[in-house]
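Encoded as structure tokens, the following chain is the form predicted alone, with no partner shown.
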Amino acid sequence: MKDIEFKILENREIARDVFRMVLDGDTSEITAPGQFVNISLPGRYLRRPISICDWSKNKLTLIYKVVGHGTEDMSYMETGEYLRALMPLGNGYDIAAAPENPVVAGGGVGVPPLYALTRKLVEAGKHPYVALGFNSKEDVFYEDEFRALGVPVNVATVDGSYGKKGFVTDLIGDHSYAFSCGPLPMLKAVYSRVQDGQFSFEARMGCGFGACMGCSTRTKDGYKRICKDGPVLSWKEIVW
């Protein structure tokens, strides 16, 4: 874990209230898709945890939604500005545990970390199927980027304005193993449709690295910290 300074290369809106920020800096510590960064913002006491969408040598891509004052501040930041991020945090997804044909199911701002996951699955010789859920057409993002990885992609919207009308669970079919990230009701619904998998959870965090215990959650193996022991939990250990 390091506190690293990054230079902003891009920060633009890609869907309704959803922004993509591309940063230049040291990414060598990242070990797995699904990890996150904790961003320091001027005038804000607590850092903002943001999942890693993708990374390459010296380039980090984050996708975030404006939901409060901190992410609103981020949306106004411009190319050439600098910010600091504590990273990498969390355990990430375990690619080695994936079967040949897993479903990758994401909803809303739970979609970003699934992009690097899908890329890594493809690089490992797996054949993932991607199911994405959004509220409306104006909220859809990264469909084309997933397709460019050479994987099948289907999209559902709650209001039926794009793709299939319904929820991401309507797209899962008979897949038994899921990688998933999204709002809690979506995760619970996906969980009930499969027999195994890995699920990334969100929680309010104070420190982001396991010291404050503020994001502890109960599992079948006892209490775990979402920031350090997670955010990815296995299907077998989740307690609803």
The other form holds:
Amino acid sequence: MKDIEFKILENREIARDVFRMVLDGDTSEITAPGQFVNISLPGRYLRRPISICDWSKNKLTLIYKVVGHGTEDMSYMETGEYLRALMPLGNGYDIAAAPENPVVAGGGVGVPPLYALTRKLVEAGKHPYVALGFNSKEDVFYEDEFRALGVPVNVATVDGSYGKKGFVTDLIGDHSYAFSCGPLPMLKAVYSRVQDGQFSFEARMGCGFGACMGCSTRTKDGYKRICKDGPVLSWKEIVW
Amino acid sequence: MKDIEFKILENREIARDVFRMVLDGDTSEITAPGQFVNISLPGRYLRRPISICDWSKNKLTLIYKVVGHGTEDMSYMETGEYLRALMPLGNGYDIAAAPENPVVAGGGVGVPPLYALTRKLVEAGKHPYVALGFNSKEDVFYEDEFRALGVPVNVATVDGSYGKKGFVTDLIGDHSYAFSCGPLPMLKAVYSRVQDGQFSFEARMGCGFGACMGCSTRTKDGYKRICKDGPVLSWKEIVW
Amino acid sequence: MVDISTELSGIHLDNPVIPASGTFGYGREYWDLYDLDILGSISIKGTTVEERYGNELPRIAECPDGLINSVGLQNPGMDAVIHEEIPELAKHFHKPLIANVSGFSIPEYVRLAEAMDAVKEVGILEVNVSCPNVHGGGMAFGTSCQNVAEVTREVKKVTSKPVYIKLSPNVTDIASIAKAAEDAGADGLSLINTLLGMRIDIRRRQPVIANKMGGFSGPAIFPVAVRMVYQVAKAVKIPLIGMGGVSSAEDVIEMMMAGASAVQVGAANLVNPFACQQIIEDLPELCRELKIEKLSDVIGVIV
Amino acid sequence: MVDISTELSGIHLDNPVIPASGTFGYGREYWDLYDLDILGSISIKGTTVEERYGNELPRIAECPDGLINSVGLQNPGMDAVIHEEIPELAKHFHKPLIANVSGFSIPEYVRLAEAMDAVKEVGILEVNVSCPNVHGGGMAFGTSCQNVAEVTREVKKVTSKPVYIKLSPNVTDIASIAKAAEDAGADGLSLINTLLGMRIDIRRRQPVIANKMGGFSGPAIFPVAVRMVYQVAKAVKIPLIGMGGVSSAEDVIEMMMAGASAVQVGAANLVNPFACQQIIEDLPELCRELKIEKLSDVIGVIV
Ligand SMILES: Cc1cc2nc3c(=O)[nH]c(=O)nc-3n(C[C@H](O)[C@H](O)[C@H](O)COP(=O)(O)OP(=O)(O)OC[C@H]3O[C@@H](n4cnc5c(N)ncnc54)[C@H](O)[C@@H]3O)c2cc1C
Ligand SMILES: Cc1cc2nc3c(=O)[nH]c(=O)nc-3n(C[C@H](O)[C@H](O)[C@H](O)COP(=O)(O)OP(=O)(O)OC[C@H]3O[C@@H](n4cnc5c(N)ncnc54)[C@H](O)[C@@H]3O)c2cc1C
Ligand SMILES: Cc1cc2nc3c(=O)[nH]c(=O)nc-3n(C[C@H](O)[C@H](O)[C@H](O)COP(=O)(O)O)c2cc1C
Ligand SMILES: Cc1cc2nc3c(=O)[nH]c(=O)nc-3n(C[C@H](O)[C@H](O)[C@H](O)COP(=O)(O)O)c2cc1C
Ligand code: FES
Ligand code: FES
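Form predicted together with its partner chain structure, per the form predicted alone context:
Complete assembly follows, chain above in first position.
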């Protein structure tokens, strides 16, 4: 874990209130998709946790939705400005544990970390099937980017304005293994339809690196810190 | 009084730890030299009061010394950045009250407001004599600018490394009328050597515009708020 | 149309936003900046029986997200306030005022209440039992249930105007003090006054302010203020005016959800003289966003 | 050469900087980040007799210049701390530790003290009588002189290690509580613990944290902490560990000038895991600038 200064290469709206930020800086410590960074913002006391959407050498992509003061501040940042983030944080997804044909199921701003996950799954020779859910047409993002990875992608919207009308779960049916990230009700729904898998959770965080117990949640294997022992928990240990 | 957004045109060190900042923005409400602005700085709760050194249409010059966190923040600001200031504040010097040959006596960062004052005195057809005091050679600034106004200028430094060795008062002798700004001991010394004059004071401020009574000081005419009834007080009303 | 009006003891307020005592003087510094009639009410500078110069300078210390003041109740005294300041203010503000008063003994509080009772512009009497800036003064009253009850009872005897007791946050159990005031007949409560704080100038090796300690306020104290408003709202039935760090329309709504019927804005006026105007402008839009049709509906919604 | 060392009850500290209980766990999250031996000491996470999961999520709320936590003393319990956590930590930190303990009754405090007394790595016992996050727990003890005195007396009976009582700031008169602890035999005092605070999520119309209220800390509370350290330093003769919002070398010196012999750094570690390292690096240079040759000379210089 390092506190790294990144330079903003790009920061633009890619869907309603959803921004993609591309950063230049040291990404060498990232070990797995599903890890996150914790962003320091001037005037905000706590850092903001945002999943790593994708990375390469010295390049980091984040996708965030403006939902409050901090993400609003971020949306005003401009190319060339600097931003500090503590990273990489969390365990990330375990690709080795995946079967040949996992489903990758994401909803809303749960979608970003699944992009690098899918890329890594493909690179590892697996054949993931991607199911993405959004509220409405204007909220959809990254469908093409997922497709460009050469995997089957389906999209659902709650209001039916794009893709299939309904939820992510309507796209996947029952399945043996899922990678998932998204709002709690979605995670629950996916959980109930699979026999195994890995689920990424959110929690209000004090530190983001395991020191404060601010994000400790009960699991079947005792308490786990979402920030350090998670954010990815395995199907078997989750208690709802 | 308005809360005005200024654009920084210049911000550079002109003497040891002393910076000149030239700003672009609405200066139309300034009524007298000796008034000040109160600068809002991100991350600092209170504004910083800085004297108006000079102004013209849409152009404002400030000179400030780095003495703490806020002025340090200011020193890092760059051309093109924006800065908000509440202005104009305070009464300023009353030029009409001056005799033909006043002395203008300034010390350290008390010098800046005296520049526009001297310019205005000259424009009003008076013949001020300017005496400036600094600690050391590296602290001296604006001597040439004062001279360019066509007035006699003398400089003293405490350590004698430039100009006359000694204090401002060593440059002026006894005099009938003084305009002064500088550290308290200097003001006292000048006060004791003149029969009349106008003196500019400093105080820790809450608001800077007269609302909080944070800067109220006793005078012979009752209490006065340095920020609103001052910063310039007349020789006759001052109690030390 | 969003309804942002509220009510304090039968007095209608067009909106809940009230500049806090001591940060708005008697209005003079603000009435050229914006139309004061946009305000819900105004709490005037704390007034004492006699004129007071207040404490020595420096009186102000900066803090992270706040400031310490030790003004020490500088004011021209009750007579000047009633005969000069309030009439002047009344030319610019045409709604009931809140008269904030501070005594140094029960008889002084009574005299102040009697005097303010006769002033038609005064809608509410705000009895400051909590100013930490006056030695031997308000602090003692504000930290004991008995004293608060006694001041309340005596003041109530001499005025028919609603009496709001302004509570000190520097106590172990604010709810019990609030209860004592309510039981003694208070019509409402204002809270919180400033937290007692201190800063040291490490270069000069002296306290920043001459009085050593002073009243700490601003956004930094907001979480303490929300907590106390919440605790008091659960303990009493009388209306509350919430304050402490309020600086935005969001803060106003948070205070009201905690249990405040109206809200005072203090330190924010000092760093942004247009703060109250801005908040009042922002309120309707924020209410719409939060699907609040009638702002007073959210008072105390947090269970 | 500037001397930044200090002393607590005969224990030499290389410097006054100590991570505060609850923000440094048992060191695990930090020992890969920097050499822990640079620290003056470490106050370990509050330990209870039994293992505790703590409060429900969410446990964290952001505030202006601070945060509220309601962790609720999550810890693996005294036995695991003594047999697993402390031995592990001792591999990375080779100086006396501060063992922070919290009981839910006097006998529990006694058991904790007895157990920690036997641990050679423990230099000081820090008795938390003030955690606001535990219902029916520490809060009650920490706000009454009698209780604080009783806990102190009982704990002192069973340990020969220096006993520091950690005081709650949520009281009317912290000096009298400090005095009660001193009179009962406390070797030192730690202050302040968190202020009780609350935030409301105005969109969800619910308190941000599950427990409604929680402990507020960070730079926002620094002026209150400095004031309390100053008041307590004037009231007692035993050494103080000052804390509350300390985030920079300047803050350390301000706390020490107010009267603290050493300083704990809490919330700052969470937002900047390198905070203590940075502060320790900055201290000598700042001392030089302030013409301080021996840092311990400035303890309590403010009259
Ligand atoms: C591990 C993890 C990964 C995340 N990845 C992404 C992502 O890739 N893209 C994205 O858009 N969002 C992501 N989030 C959610 C994101 O952290 C919040 O939307 C963001 O913190 C909101 O900040 P704000 O200042 O705009 O909101 P405010 O409501 O103003 O924030 C107030 C406080 O609450 C916290 N907070 C608010 N919402 C959340 C939340 N949902 N989860 C955790 N803390 C919250 C903030 O961090 C801050 O401390 C992630 C959250 C976690 C825990
Ligand atoms: C009317 C007036 C005009 C001034 N004009 C100038 C000028 O033209 N050039 C210049 O260099 N300085 C001037 N000063 C002094 C200047 O305001 C301070 O140097 C500056 O506020 C220090 O801020 P800081 O954040 O660097 O210091 P810090 O010590 O970090 O500031 C902490 C707090 O103390 C206040 N403070 C500190 N020193 C002073 C001071 N001397 N006077 C008032 N408040 C202070 C700050 O405003 C802030 O609120 C003037 C002061 C006043 C009152
Ligand atoms: C400069 C200043 C002067 C104050 N004077 C008074 C006063 O005279 N009477 C009073 O009851 N409260 C006074 N207060 C307290 C405020 O009215 C308010 O209760 C407190 O500042 C908390 O609100 P804030 O955080 O919005 O400032 C004063 C506060 C400040 C900052
Ligand atoms: C997340 C968190 C957990 C804490 N846990 C404890 C604890 O277990 N025992 C204790 O005595 N204090 C605990 N505290 C209080 C701190 O030790 C410290 O007294 C307080 O936070 C003030 O310091 P700060 O402003 O630097 O954080 C905790 C504080 C935080 C922020
Ligand atoms: S956020 Fe601090 S332990 Fe997870
Ligand atoms: S600083 Fe507020 S009245 Fe002068």
